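Single chain ahead, written as structure tokens, the form predicted alone.
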Amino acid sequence: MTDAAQGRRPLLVAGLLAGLLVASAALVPLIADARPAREIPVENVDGSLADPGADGWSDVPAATIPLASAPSGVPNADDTSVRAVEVEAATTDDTLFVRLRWADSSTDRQTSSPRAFADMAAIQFPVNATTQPAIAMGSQSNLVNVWQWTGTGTTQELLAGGPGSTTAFEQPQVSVEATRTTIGEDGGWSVVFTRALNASVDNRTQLAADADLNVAFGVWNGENSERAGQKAVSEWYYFPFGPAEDGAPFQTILWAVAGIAIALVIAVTAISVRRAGQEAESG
């Protein structure tokens, strides 16, 4: 090997050794800052998102929330026919807004026959805003709070403490719009719950919360004869309400390292070289 292409070779070494460090501390912050599992994001808003048709809305970041067969002794419990629901969450500074859209083909909207079950969804919350309740409506000892919505028109505010122990609130502070949409190629419904931050009543959860609060979903598809337990659910998710990480510090401290690594390596690597040079001129 010559005595220039030994001098290269520590140049070489450096240039990749410093491409990686650039590489890596470029990635590492986007890894930091993508969101955690079960984090539904919450958009500050300055106006009404309430009609589910809200030009807003195209403003407000979705999460994607897949749904199962709820666990349940009721007949046909593990026949669901809804795989995911698109959840999208906005405040202002007195008001929660929370739109909900499937994708359902048909419209169902009447139980004028015993055969007949109307299209529901709804949104369940802990009752106390800091615990984890059981996730299939709560216990006795953690109670949950429960927006629903029927293709009917009805909208009620539900506290249970556990399976078949829903009751309705006298006074709903929930009101729900709904339409008919497209979801993807075909149809479905688009549903915005709104309730005010603070509650009024007890039992009732407090939304004006200084840390992040649990949220399940739940959607009953009427063509399918689905009603009661038989309903496809999610697992517990969470608004982030809590303080904010303080993501950007984080980022400022790992592009320092990676500068200071950077200047460690081209200064190494220029002595090599001038000493590469200085012994194959004395040679």
Given for the second form:
Amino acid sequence: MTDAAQGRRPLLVAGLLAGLLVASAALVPLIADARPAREIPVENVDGSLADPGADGWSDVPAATIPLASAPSGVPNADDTSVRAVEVEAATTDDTLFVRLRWADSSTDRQTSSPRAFADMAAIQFPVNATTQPAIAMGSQSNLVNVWQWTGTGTTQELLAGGPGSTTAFEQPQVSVEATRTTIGEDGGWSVVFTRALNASVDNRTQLAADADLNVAFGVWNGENSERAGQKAVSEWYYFPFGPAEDGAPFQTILWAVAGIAIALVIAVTAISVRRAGQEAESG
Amino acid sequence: MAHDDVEIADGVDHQVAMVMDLNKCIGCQTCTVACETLWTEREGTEYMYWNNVETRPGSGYPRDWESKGGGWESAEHNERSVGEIPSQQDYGENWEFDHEGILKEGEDKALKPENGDPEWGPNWDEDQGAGEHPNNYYFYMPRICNHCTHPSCVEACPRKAIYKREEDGVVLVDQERCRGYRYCVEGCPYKKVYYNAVTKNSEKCVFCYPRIEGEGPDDEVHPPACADQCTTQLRLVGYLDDQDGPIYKLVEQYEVALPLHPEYQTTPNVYYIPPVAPPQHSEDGESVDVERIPRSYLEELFGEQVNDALDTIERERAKVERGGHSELMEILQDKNPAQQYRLEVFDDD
Ligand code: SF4
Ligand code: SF4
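Output the form predicted in complex with its partner chain next; the form predicted alone has already been displayed.
Zooming out: every chain and molecule, the one shown earlier first.
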């Protein structure tokens, strides 16, 4: 090693340290600003928000959730048209309300001719609330509940253990109200799903859990002949029903990032100091 | 096993089949009415004809069904061609007629659809055919679901709600599992699955399975109603793998009974004896030695095999004309119902 190279080493170490600090500092506002990825806030409310137009919804924070075509073996599976759904959730002591709003300029309410398909939307929960089953309708060992609203005015509650396995509960416990609404500059749907927190039958998701509740969403555009596996879906998200003492998850992430940065700084410093020492001895 | 040299679907014990002799069809639609009365006089089924009889050449039912896709890309059956769902107009609407008023109460008005002015319907182009006078030509073609060996309708269903049943290969829609997705309607290249907009399920020809099982009020086995009621008795019903039966002989041995549109690669189990029309006439009414129905048209329907089939029929007929004996001609003229409908041969399996 030349003298010139030795002279530059402390500079390099200092630069590295500065870089790390800047990087961690830059992450902080980003994280502190956003909710943790995949969390959908749930607001406590007093009265019913079953009506999609209820005033109370204006106080409920919304999460905009991106949708993508579900992987599926059906023809035209990647031809879906809805890109995002806005999700809001609220609970009273005994009821959960979930409002979905999405842009869809065509109103497809019927399936009364061979080529007519209705608009649809669905919410998927794991039967075992804290698990994350396969996103595509769960699996045989890890079932999902699906609440499905159809533009024809029907609501179904389904149990599924993998694609093509859905079966309907005979007595749905979910009720739905839907209206046409304005989304941005265009038309769209505003649909509220309502269910009691306590489930009364086996194989129904217990919503009154004190753990985060995994949830996913799907939307079909009837005008585009979307049905079955040809649908726009989200990844798994969650409603933060977990115990509050855990602290908001973003703090956890913050501490984790800070921890990594500190550890890196210590490591880099230690290595530089040792190298400098070795070089001094050998030089 | 009786079907060593017959291709039937995996997991199917015996394959039920039908042969229709197109030379005998007079287009009377008795079969259509028999089927309609038995199966499709319910809400939502009014527009469906599980059995229809169309004039050929013609657009058929649903209109232009041959251009709507479906079936398999090749004989390997690993890639389906995605078809389309016909529109309600292509099938024809559910017109209502005031039979009561006109026929019973003597109202003085024309018997025509009460709701709307139709522009298309099943067999709209009846008897139109093709060709120029005096050599125009047409024939009738009854169509039901082919209960295919490689049914692309079955493959199309993401819920496996449509299936080929084990005992006889009849293709059925499980009305409990079906969710009305209509992928089977798209997937069948013969457009023989229909969507019931009232029940929100798909439905199709069931090969009158309760009749062939002897589940009727008299506990006796009967052929499907379309065959039983056919005025000219042009249908043979039995099992493709019954080597002593006429179907096996016509399809496998003489190769004169052919599937419609073999290029769709679903391997139908309804077969047709191709039509042999009288020769063409000259301007002054003399017969000339030119076939009236162009071979090219028959090839479009039945593939190139139709040439051999017609040649075989011709040859065997000539044999009989010379005073000889022909098993093939005997089968085609057989009037013995026990031979025509062989549905109980495998009962003690
Ligand atoms: S004709 Fe069509 S509906 Fe019938 S079995 Fe074949 S593919 Fe299926
Ligand atoms: S009943 Fe027989 S002859 Fe009459 S249209 Fe049907 S198949 Fe043809």
